[in-house]
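We begin with a single chain expressed as structure tokens, specifically the form predicted alone.
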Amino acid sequence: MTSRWTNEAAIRQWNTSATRESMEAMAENGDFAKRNLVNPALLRLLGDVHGRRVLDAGCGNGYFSRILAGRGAQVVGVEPTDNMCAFARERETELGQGVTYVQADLTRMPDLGEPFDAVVCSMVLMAIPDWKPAMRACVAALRPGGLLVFALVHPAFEELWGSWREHGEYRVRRYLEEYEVVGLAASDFHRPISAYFNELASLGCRLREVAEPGLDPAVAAEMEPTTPGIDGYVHLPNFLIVSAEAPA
């Protein structure tokens, strides 16, 4: 359960885990899963961002903000942790892409100026104990009819790699309740898919597409000798990517 968790405590945990070494390793395009599964789906669902005003909500070290800026977007990145926000600003100083980084909790978003054409919230909502205010803030930041795209660890297949490696299949004992999922860097919080979709509906959003990307079998075959269980990503989706339109 998440009752002992506050958003502030979760932010502190992520800040502690964000070492210089880990941020450097993922500074260009994220980790293996983001490069091969999450990023391509996000970019496809966002479409052409050239000249569009885009909010990267929970931008982490800023890697996806930099990708968007490289595609011509006008990007604002919001990140609550000291370490990752400082790293993102440092990279902006080096690269001069015109990305503005704001340190803030998504559940208490400051005034960011004009409404955004699109908001991307990648691998963030499941890491926030009290997450609904963050989704509301993302929708509120959009212009009428603007696009929200968010990515999650798939609630139905959260610990896919470990389960597949151990059992040759995915096993889950509970799905409907809410509970903490302890990770290598920090904790996520399981809640069923319906929680996210029902909140979207309550905010008046129109669902456009749901993507459940699978790993390229050729990539899995190449990695299997050194990464047993990676072929589970070919057969089951470890990530859920959703696009929705804000109320017109």
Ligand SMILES: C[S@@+](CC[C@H](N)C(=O)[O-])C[C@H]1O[C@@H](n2cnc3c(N)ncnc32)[C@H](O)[C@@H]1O
Given for the second form:
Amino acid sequence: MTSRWTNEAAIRQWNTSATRESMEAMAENGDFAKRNLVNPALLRLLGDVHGRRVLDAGCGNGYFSRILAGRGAQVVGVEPTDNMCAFARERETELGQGVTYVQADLTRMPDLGEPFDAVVCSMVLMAIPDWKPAMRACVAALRPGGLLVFALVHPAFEELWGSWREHGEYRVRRYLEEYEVVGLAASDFHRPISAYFNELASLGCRLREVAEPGLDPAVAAEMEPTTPGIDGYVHLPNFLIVSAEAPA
Ligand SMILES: C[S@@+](CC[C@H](N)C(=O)[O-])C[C@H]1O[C@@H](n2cnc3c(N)ncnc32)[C@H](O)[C@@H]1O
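Based on the form predicted alone presented above, generate the structure block for the form predicted in complex with the named molecule.
What follows is the whole complex; the chain from before opens it.
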């Protein structure tokens, strides 16, 4: 059940979980899954960002904004939590990459000026209880034909690691329902894949590519002794990464 959740309550939970230690640990390239699975797919689907105006929607500690700025993009990061937004701004003061951080809820997007060539929204839509206005705001921020790239924990394999470790396969019981997925940092909200693709279609977007990256078997073999169950990431995709064009 997701009905007891408001977007404000979800943001408060993210703010509480964003400790200095956790933000420092993931400040460069994100966590293991981001480094090995999500970042390469996002960057490939975004293509050459040099000189492009890019919005990092729900940017968290800002690590991906910094990666994009390092590749020559003009980046605006939007993040609603006090802690992560302050951390991202602090890093910007140190690095001077020219990234602008705006503290805002995507479902109440402020005016961000000129339209964007691309919007990246990584691991955010499934963190928002009432998420459709957020996807709508991402598409509205684009220039005609601009590119939306979003990453989700794959709705068909959300609890992959735990399930694989316990059963040696993936088990799912309630795919078609909407429900809260309690996470280590904060809750996500399960909804079927069709919810995301149908919303994209209703916004007039044209699907360009869907990526379901698998883990390199050599990386999994190295980690298996200390991280039992990681082998599941080789066989099933824990992340769904989508690129689509805004209406022309
Ligand atoms: C899993 S984190 C991902 C952060 C970042 N994109 C990354 O990949 O590291 C989820 C992010 O969604 C943000 N978030 C939650 N609700 C939001 C909302 N309504 N508008 C914008 N961001 C939101 C959280 O504050 C958090 O930074």
